[in-house]
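Starting off, we have a lone chain in the form predicted on its own, written out as structure tokens.
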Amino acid sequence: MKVSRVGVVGLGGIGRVHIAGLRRLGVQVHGYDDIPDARSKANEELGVVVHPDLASLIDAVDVVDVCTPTDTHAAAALAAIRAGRSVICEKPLARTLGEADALIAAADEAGVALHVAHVVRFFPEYAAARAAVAAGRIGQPGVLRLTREGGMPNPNGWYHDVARSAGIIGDVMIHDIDFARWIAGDVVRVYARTLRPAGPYNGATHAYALLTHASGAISHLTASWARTGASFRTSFEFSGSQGMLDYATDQRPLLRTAPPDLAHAGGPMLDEDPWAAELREFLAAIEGGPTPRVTAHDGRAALAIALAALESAETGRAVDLPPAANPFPGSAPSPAEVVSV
């Protein structure tokens, strides 16, 4: 199947990012949003083919790309799957595990693809670090530390409603949850805490989680909307039995390593932005190419960990997760994820 038309559902911030990536890939982009003003602006500003309803968009395209608020992912994706369309869905895959399982089962039954957009796997520094770890360059991963922090988004936005987005854990930390699992394997226990500042907004704006992996590795994750007045920042530090990798968006060089021979060998690691790179990989898979580096089952696993973290933060107790049959899913990098290190 050759993909020539992709329909983006949800024409807000992340929807516009996906539209830009899809246009760079040369496909015809269609769009739909429940909000009339969003449809009007998309038609005027983005040059996409805008549809008056979801059914019209689904009928007109080969693939549906869901970029709506988290609690609406399942309904939009399921409508597309039932119409025989492959689906790309922004993270998290759904708001509940029941919804995620229903989507995976429906896609399997319909014989269509279901991809979840965990874009951090496509950032060049993160992809290079994963390839190095998978190649055994730091030995057995032992302790991982990942941070993702910025200022508070609009306090009236849907992502602050935990019932809709799972809050800062489901909206922000889930990026690093997925990446930690990609590095160190499945997670069997989660302990998490959230902080609620004083002021007009009463939701949690800072979260910390401790993940215990089936391999014995430990991940320390921090996510924050409390970095007031400062730029958005991410970082990672991966320590293993034979070396360490660390990186932060505000440090130079971009990828620092110990021992030094783990350093990036030079030259570009990725020739396009991460969103276009993930969309290119998903569309290639839909057309019959290799399995992409992130699957719907990976998205389901990240959601399960995020919901366990949310439960732990609410109850003050660690939450156990059932161990998977393989604690190191995809431990060897696929051709799509191999980069120079």
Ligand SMILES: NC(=O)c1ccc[n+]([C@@H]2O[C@H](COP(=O)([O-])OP(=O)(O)OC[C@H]3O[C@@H](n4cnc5c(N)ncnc54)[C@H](O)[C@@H]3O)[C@@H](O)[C@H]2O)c1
Given for the second form:
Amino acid sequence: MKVSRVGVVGLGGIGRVHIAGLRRLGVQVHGYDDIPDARSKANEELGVVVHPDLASLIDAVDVVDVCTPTDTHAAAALAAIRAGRSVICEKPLARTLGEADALIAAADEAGVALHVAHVVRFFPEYAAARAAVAAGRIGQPGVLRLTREGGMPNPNGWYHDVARSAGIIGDVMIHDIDFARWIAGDVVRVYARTLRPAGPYNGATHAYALLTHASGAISHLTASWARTGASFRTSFEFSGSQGMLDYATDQRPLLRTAPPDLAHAGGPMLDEDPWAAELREFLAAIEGGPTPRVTAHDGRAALAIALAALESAETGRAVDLPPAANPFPGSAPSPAEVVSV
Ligand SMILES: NC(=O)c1ccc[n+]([C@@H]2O[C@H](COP(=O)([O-])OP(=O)(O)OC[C@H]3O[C@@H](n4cnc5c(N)ncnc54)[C@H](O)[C@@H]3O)[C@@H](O)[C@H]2O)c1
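Can you swap the form predicted on its own for the form predicted in complex with the named molecule?
Below is the whole assembly, all chains and molecules, this chain first.
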């Protein structure tokens, strides 16, 4: 099936980024937002074909791209799936595991695709690092460190409601949870701590999590909304039995390796806008191409780990992820795939 019309639901911050990416891919972009002003702006400023309600949008397009607040992903995605449309959904796949399971089951039943937009896998340095690890260039991954830090978001209040956004862990850290799992495989235990500021915000602004992977590797994750007034930054450091990859958005060169030039062994670093790159891969899959590098099952697994981290931060105890809560195998390189250099 050729995809020629994509409908974006939610015309806010990330919806506008998706619209720009979809335009680059040459598809006709339709849109719906439950705020009329957001619809008019998307039509006037971006030339999006806007619709007065969700049903009309779904009717008009081949694929629905859900970019609404996290707690509303499931309802919009289910409406599209039940109408026989393939769906692209922003991360997290849903606010709860029950919703995530319902989405996966509904898509399977309807025979349509369900893709989750974990965009970090499409950032050039992150993709190069994963390719280098998969090629065995650092040997067996042992210790991973990932950080993602910025100021407090301030859009319409919903980020500030943990019941809606899943807070700093479910909204921000989940990017690196997914990436750590892509590098080192499934996670069996999570321990997390958070800091909560005094004031009206009911959640944490800073979070730390320690993930234990089934392979024995450990990941240290830090996510923060406490970097007030400073620029957004991310970083990673992956240490393995035979080498190390080290990246930060505010260091030069961005990606450092030991031994030198190890990352490029994984393939060329393509400098494409990561949002356009993920949308290209999802649309190609819907048109019959290869399975994308991130699946809905990966999105479900990242959500399970994030919710376990939230629970650990609440209780102060580590949370084990039993096989029943983590039923989908990771796509990290298996030991057989890891080649010694
Ligand atoms: N991948 C990334 O890098 C990235 C970045 C930012 C946000 N996100 C994710 O994208 C989602 C949206 O975040 P955002 O920053 O764009 O939020 P936002 O508040 O800027 O925009 C959300 C838009 O959705 C609209 N909306 C709300 N409920 C709706 C409904 N039921 N139907 C239709 N429209 C509705 C709002 O009016 C608003 O215009 C969240 O799940 C967030 O976690 C991902």
